Structures are given as C-alpha cells and as structure tokens.
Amino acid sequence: MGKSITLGAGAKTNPVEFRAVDKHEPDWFYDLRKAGWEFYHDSPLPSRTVHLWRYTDPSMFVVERPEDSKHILPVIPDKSLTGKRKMSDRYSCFGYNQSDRQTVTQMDDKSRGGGVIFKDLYSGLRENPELVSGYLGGLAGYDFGKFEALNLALWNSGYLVYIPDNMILEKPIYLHRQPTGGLSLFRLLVIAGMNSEFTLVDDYSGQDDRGGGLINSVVEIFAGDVSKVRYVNFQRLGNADKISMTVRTKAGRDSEFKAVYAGFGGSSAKINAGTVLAGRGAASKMSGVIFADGKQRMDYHTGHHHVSGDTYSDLDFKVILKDKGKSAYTGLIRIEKEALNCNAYQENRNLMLNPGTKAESIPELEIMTDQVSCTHGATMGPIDQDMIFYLKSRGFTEAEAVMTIVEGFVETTLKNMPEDFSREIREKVAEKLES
C-alpha cells in the first residue's frame, strides 16, 4: 500500500533535515512528505525564462523559514466541537477551516447515505488509506515543482472528497478556505466515481489579520469515466495577501469537466490550472473572470493536454483591469501524436478601463498531429468610446454605461456558474467598478 519514493541519483543532502515520523501518520504518507521536503530544498527557484514564470517573480512566494512549519501537522478534528457554523440547505456538503487549523465538514442525509466521503484530508489518509494512497500526489507530486513540493511536505489543512459511482448531487459542495496565519498551506483531493455528477465550489476568502499572508494551495481532481464534474474556484482574499495555487485534473473516458475561475483578491495571485484529457471522448471547458484594480497583479496559466483521441477542450478567459492593475495570461494546448480527431479552442479577452493598466496574453499550441481542429486568439484594449457615447445618448450616466458594458463582457462566462455564485461575482465586479 502507498507509493515507493526514490529521489534521483543527483539528489543533494539537505542542510535542514526533515522531522521524524509522527505517531498519527502512515509510513507511506511520511515518505511522500519527506520526498517533497527534499525536492523543495534541492530545487532552484523557477527560471524567469520559462513560460510559466515569465511575468511573475517566483521569489515572492518563497517561505523564508520553512523549517518553522515542518512540525505543524494537520489537526485531528474534535468531533465534540461546539459552535459549528450551520450548513445552508443550498449545499450538499459544507467545509471550512478554522484559525486553529481544525477542518470542519458537514454533509446532508443524501450524501451521507449515498456513500459520499467528505472529511478533512488528514483523517481521510488515516481512515481511508487504500483510497487516498492511490491518488494523493498523483497529479501534483513531490517532483511537480518547487512550490508544489513544499505544499506536499507541509500542508496542514485539506479536504478529501470522494463521490461514488452513479452518484448525482443536485446541490453544490461548498468549501470555505480562509487564511490561517502568516503561512497557509491548503490541499484538496477530489475523486469522482464513474457516472457521477456534482459541483464543487472552492472559495478562498477572508484575510490575514496580521496584514498580509502567503497562501500555497494544491488541488488534484480525478474525474472518472462518464462523470460530470464542475469546479468553481473563487478567489477574493484580502488585498495584502499573496496566493500561489496549482490545480490539476485528470479526465477519464467520456467525462465532462468544467472549471470556472473568478479572481478578485490578493496583492499577487499566481494560478496554474491544467487538465489532462486522458480518456477517449473526454471534454474540458475552462472559463475565467479576473478583475485587478489598485496595484494588484493577476497571473493565470492554463493548460489542456490531449493524451487521448476524440477529446475536446475549450477555454474562455475574461480579464478586467482598472487603476494600475496588471494581468498576465498564458495558455497552452498540447495534443500528442496519437491523439487524433481532437478539437481545441482557446480565447483570452482583456478589457482595460483606463491608462496605466497592463495586460500580457500569450496563447500557445503544441500540436504533434495534423488530424485535429485547433484555434486560439487574444484581444486587449480599452472600452469603445462609441459604445459609451451611444449609451449616454440613451440616458445612461458614464458610470452606468461602463457598468453595462463590463457586465455584457463577462455575461457569457457567468452562465457557466451556479446561479448563487454568478450573482456574487456580478456584485464583486460592481464593487470594484465603484471603488
């Protein structure tokens, strides 16, 4: 049971040794953690010449003294905990983390009776080792990258979501992730069974009371054959916070994966989101609404990797910039030689509300076969003043005209979101426009 970890022959000896195994953690998990620790210390910072980090300095996400966190393990939940936040009847499952790192989870009767597993990840790897050991680190393992390695070594707040075969949840699963201190290390493992269907909302909100924290998060999603999974990533952290996040999905045969990214908070946000279309007939659609104002910097990288034939991917990212906000979007479509008859589309549009903003957009294609249909495009520019003039001639104020144009700009993307959250995004867009 578990994984056998072997570092490369050139691995160095770490100046800072990892901690001893804890009595509560399985050996296979400890080995995984230790491998992440060693890879983090043996790896240099990502080069600014590589595509992923071209527009963001990776040093801003470095933890100065990671050894101070190596003994901070996830908290085993206190099942007698009083004063829990009440789960809304809008959700099938509800989870949140507290400042003491306790992760609280609740389920409705249908989920519990149907075999759904929803619990803090630390309890999951101890109580469901056969399940977790086969998936944890399978998409973003200890050698995926420097910051992902640190996350695997030190995460102390996480969730396990397992949806069994043929299970359909009409109501979303809602996770509230809030900063836990100067350094927050989050993990999420989602396993969707065959022919299952559900929506998961991953909401990063709140702010570090100390005036600016660092959040490092990794999400792994396994979408089983013929499953339908919708993942909503909502980022509205405090404006002094910084977040680095990696999301990786593996889509099985004839599965349908839809992801929506809404980014509004943080002083700097670096998001790396990708889907591997591993099964024939798999489909993936990514959409995004990003709004940077003040001196915020948003950097999103997306990837669709077509491994199997007859697969489909579509990407539509909308970016709004105001004040001195900056955005960088890089997207990669890769289609392997054996992946025939694939269809892939990618579009990024940037709306710049005033001089002083800056947008970068680089869509990329790596096509190893010619039996595909693939297109990409990007636009950036200010609001058309003729549209402003037209709306003002119909009685709109200038502010109302701008609001109307921006709402129309993002509306096609919001249609992909659950209604409650599309309404919240509209409100967040309006709030930023009025500030």
The other form holds:
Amino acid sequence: MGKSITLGAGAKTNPVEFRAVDKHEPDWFYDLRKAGWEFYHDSPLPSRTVHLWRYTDPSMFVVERPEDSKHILPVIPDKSLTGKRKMSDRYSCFGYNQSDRQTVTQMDDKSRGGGVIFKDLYSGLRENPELVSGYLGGLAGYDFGKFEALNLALWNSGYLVYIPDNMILEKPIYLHRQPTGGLSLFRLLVIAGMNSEFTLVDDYSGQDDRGGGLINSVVEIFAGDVSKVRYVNFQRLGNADKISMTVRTKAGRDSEFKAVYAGFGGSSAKINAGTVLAGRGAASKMSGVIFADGKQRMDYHTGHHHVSGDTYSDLDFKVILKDKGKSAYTGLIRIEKEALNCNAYQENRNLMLNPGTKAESIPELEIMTDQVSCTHGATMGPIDQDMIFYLKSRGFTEAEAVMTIVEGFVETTLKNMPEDFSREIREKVAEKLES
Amino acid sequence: MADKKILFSIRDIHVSVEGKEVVKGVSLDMQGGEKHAIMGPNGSGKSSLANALAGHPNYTITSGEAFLDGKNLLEMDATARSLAGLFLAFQYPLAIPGVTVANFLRTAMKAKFGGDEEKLRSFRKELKSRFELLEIDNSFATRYVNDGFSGGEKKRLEILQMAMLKPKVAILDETDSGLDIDALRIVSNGINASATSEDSVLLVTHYQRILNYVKPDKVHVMMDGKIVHSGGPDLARQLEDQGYDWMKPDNAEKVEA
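Structure of the form predicted in complex with the partner chain, given the form predicted alone:
Now the complete complex, all chains and molecules, led by this one.
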C-alpha cells in the first residue's frame, strides 16, 4: 500500500517509520492512527502545574520507541478458543485478552440472536467499518492528550461492543484484560443503542509482579438515548504495573449511566474518568472504591461535564489508605451556560488507616450558569476512635472493629454493583486490610 | 439478698480526661440482681465514670480497683471487659455507616457466645422476640447501625444489644434522655425484661422519671467527681422535688447550722 511516513520530534535524531497495520487497513483508520502518532510525538509532556498531572509524573508513561515493539500493531484477530478461558453462564458476553497474544470473544445465544456485535476491535473495524468509523476516537480522539494519542496510534488489542436498540441483557458482559508484561495498549469501544440496558465489567488483572508492565488503556462509551448502562472498571493489576487509563462516556437524552471504579493494583495508577451529559435529562452516577497500601500511588480524576439542561450527576468516591499508600483525587464538575436546571453532586471520602499515608482531594467547579444545584465535599482522616470503642465495648477485637468500619465505609458504594463483583471487591478490601 | 455475693465492686476510682481529674474517688458495691442509680447534675462525672469503667481510651483510670465477678477489669481492654460481662449503653450511640444492625449484632453475638449453626438459628429467633419486646420494626435489621436513627431509636437499639448480649453488669448512661413517655416505658420494660435476678444494672441518670419504671435498690448522688450521698429509692424522689443544691457540701453545712 506504500503507507509510510517519517515524522515527528524523533525525526531530528532518530527517524521512525509509521507503518500500516497490513494491506487491508482502511484509509480512514490509517489516517486516524497517523494523526495520533504525530500528536504523540509532537506534543510536550503534560504540564505538572495543571491539576490533572500535579500528582503523577507523566514521564513514566512515555514510550521511547514504541515502533520497535513488533507486537505493537493491532494485528490480533479473533482466535478460536483454545480451552484457556471458558465462557461462564454468568455472563452474556465474555472476552479474554492477554495483551499481545490473543483476544477471545464469546457470546450467549440471546446476545448473538439479538444482534449484539462483540469482537476484537480490529476485526470490528474491518467487518463493520461504517459502525466503527462513526465512533472510534469520537470521545478520546488523536488530540485528547499525549497518551490517549499514543493509544489511538498503536493500540494492540481491543474490543468492540455494540448493543442494538431496545436490547436488554440481564447477565453482564465480562471483559478480562490480562497484561503480560512489557507494553500493553488496550482499547474498548462500546456503543449502546437507544433504550438498551446492560452491565459491562472491565476487569484488568495482572497475574504476578514479575518485572511489571506499562498499561495504557482508552475506553469510549456511547450511551444512546434512554439507555441504562452500568460500567464496572475493576483494576487489580500486579503491584509492579503502571497504568494510565482514560474512560470517556457520552450519555444521550434521558439515559442513565452508572460507573464504578474499583482500584486496587499497580505501583502507580493514573485514571481519568469522565462523562459528558450530552442529552437532555441524562443522568450519570459515578462511584469509586480505591485502596492503596504498600507504596502504591493512586491518582484518579473524575469529570462530569453538563452540556445539556436537566441533567444530573452524582459522584461518590471512597479511598482507603494504608502503610505508605497515597491517593490524589481530583473531581471536575463543569456546567455549560446553556445547561439549565442541572443537579451535580460530588463527594470524596478518604480513610487513612495509619500515619504515613497521604491523601489529596481537589474539587474543581466550572459552573457557567446560576440556575443549578451543586454540592461537593471531601473528608479525610483516620477512623474515629469512638467508633472503634463502641464496637470493642460490644466484644469486637480492635482488628474486627477496623474491618467492620472499613467494610461499612465501602458498602454504601458497593450497593450499585452486580453482586458477583461487589463480593470480589469486599474480598479484595479484606485481603488488603489483613495483609 | 443478704446471702448474695458482690458481683460488681469498684474501689476509690479516680478518672482523668486529658490530665484533668473528673472522678475523684468513687466506691460502689453491687450484688447480683441489684439495680443502683447514680444521679447527679451535669458535669458531676457520672458519664466519665461509666466510660472509664467500659474502657474508653480517653478516660484514664489513674487509681482504684474494679472487679466484675472477681475478675480485675482494669487489667482488660474494652473488648475483654465486654466479654467478661460488662455492658455500657451509650448516652450518644455511634453511627456505623454501611454496617447493618443484623450483621453488627451477629458479630457481637459470635464474639460473646461463639458462632456455630445452631447458635445462629437461635440468634434469628431471639432477635425477632427482642424486636417485639422493644416494639421495633423488622426493617431495623437491615438499616445501618444508628445511621439516621432518631434519638429514641438509638436508645432502643442500645437496650436491644443489652437484651441480646446478656451482660452480668449493665451500665446505662442516660438511656432515658431524649425519650418521650411512650418510648421511656418501652425502653424501661426492655431493661426490666433483660436483666435477670442474677444480673446487676447501674443506671446513670439526671432525672428521676426512669426510676418510676426501673426500680432501684439504691440511689447514689454524685457531685464534683464524688458520691456525696447514698440512700434508698426515696432519695430519688427527694431530688426530684428539691433539686441537687441542698446536697452540695457547703449548703449542707448551712442547713445543719
């Protein structure tokens, strides 16, 4: 095809070649990737003076010569299941993805018969180009940010999830992303049809702590009008992994989008989660349960952007810190001038289990109209000693008292989750408390 | 009563809070089955004594002794004191958000009585009957402990815990405060039904009215960190009529003179 280009900042010292994936690569996709590639090379590192990057050094996510990695191009077709991972009847759709090796997708009969499209993203853009080209990069495009641009240029594994109008899936869609060290560039595109209803669990779990990998993930979710989408982002990577992840959702008219972020893994996690309330009457509820121990650093940013009127957003982020764990939480609420009669709530609570932990909580409000109702709040501190005494006076040991209080602390947030996964999160919390 | 042994005995207890002495030598003996009341004006040290005996870390017992059924309480932390049979009904019960009443009680019962299947079954049955006793709605079980509870609901939950945990010695710290007349009757019934003829109850209160329902064998008056007067049930009524002032040591002298 002769698609190649020498470019970028690197050109001064080390010319690099931007390659086509293969001869079947559509032009629009090549152009999109190329734009991402150029943006990645040309854009400076994000400034540490802005809130978004104040607490995490962006240089840890820079990939010097990504083109040198031969597995880096998205050439991973849907392979047949080789008995490695089996679809469970707990799920409507099941995806297993070992970063640079293979991507497996399976569906139950109801999903297949109902017209659900669930496949690896590269197959999706070749087989469903009119669908994918309309959405890919629409929320986190080539100029969204340096690391999102890198992802767009070179993602090496991804999923396409399309749920048709009026389709209701009772069982969750479960995606297991398993990075295998080195560099993993994950991408997920979700298109929820009008009046559709489903839960998607996006589970990042590392197998071990050997070496540690660099993970860059971008998720785009288009929640159609009147849809009800629940998204669970479960991050339990290995303790040496570093992850930067961006999730963007566009919520349509009268849609209801619920997102849960459970963050437990990685040595450093930089997560940027945002919902654009694009359609009138859209509602977004975002919650988080984050637990940092050892020397972990969790840096979660959330954003609710009210573009249309009569929209509602609610954010409830719980952070638990132990040992020398650190958390920086920044939460933006932006309400446009035209977006009248919006309600926006934001609350971040930090429980610091011992001295030596560190928590930051920064609310950012950009409200262009006065016809709104908006509240925000943050708390941080140790467990109330009177609560511990109360439980001890009922025969609880000190450890049982702490466990009970911490479990209660996250319980109000876990109510929004599918039972299977809330149980796993409870177990994860207990495991970290006991370690 | 004379042949009953002393169940709860405290000797010359001194308590400090942040270096300030608030209880200045209190002694008390209670036999099994007895109910005593400690009355006194605000700031007399009643609640400090109650919290210190239960093992609150902010209330330091600087000297004195406390024995429950022969066991030295002061060598134990709050957990061990509870398991030894001491119970404190809090004046201001704490909210534990996210923890349901049922789970909370189950853990407490398991700590005290062990947690095999049979006990768990009888736990449910017993909880139901105690709900009835205290006129508590079943939905209580799934609510979070004291979270958003009214004052009266909190006090009922305290007495529910007393009923379930069956302490040998229950110290009830102003359990009557904030209760209307119906709630006071219900809570008092709960106290009377929970304490067996073997158990002792120490009522800490500002007012006499709960003593109309929970009849004390002895009444002690505490002022400025000390018990200044002890007597029978009539003493409470006298206090209700005349207030505490006449009992202040300097006033007492004037009366005598």
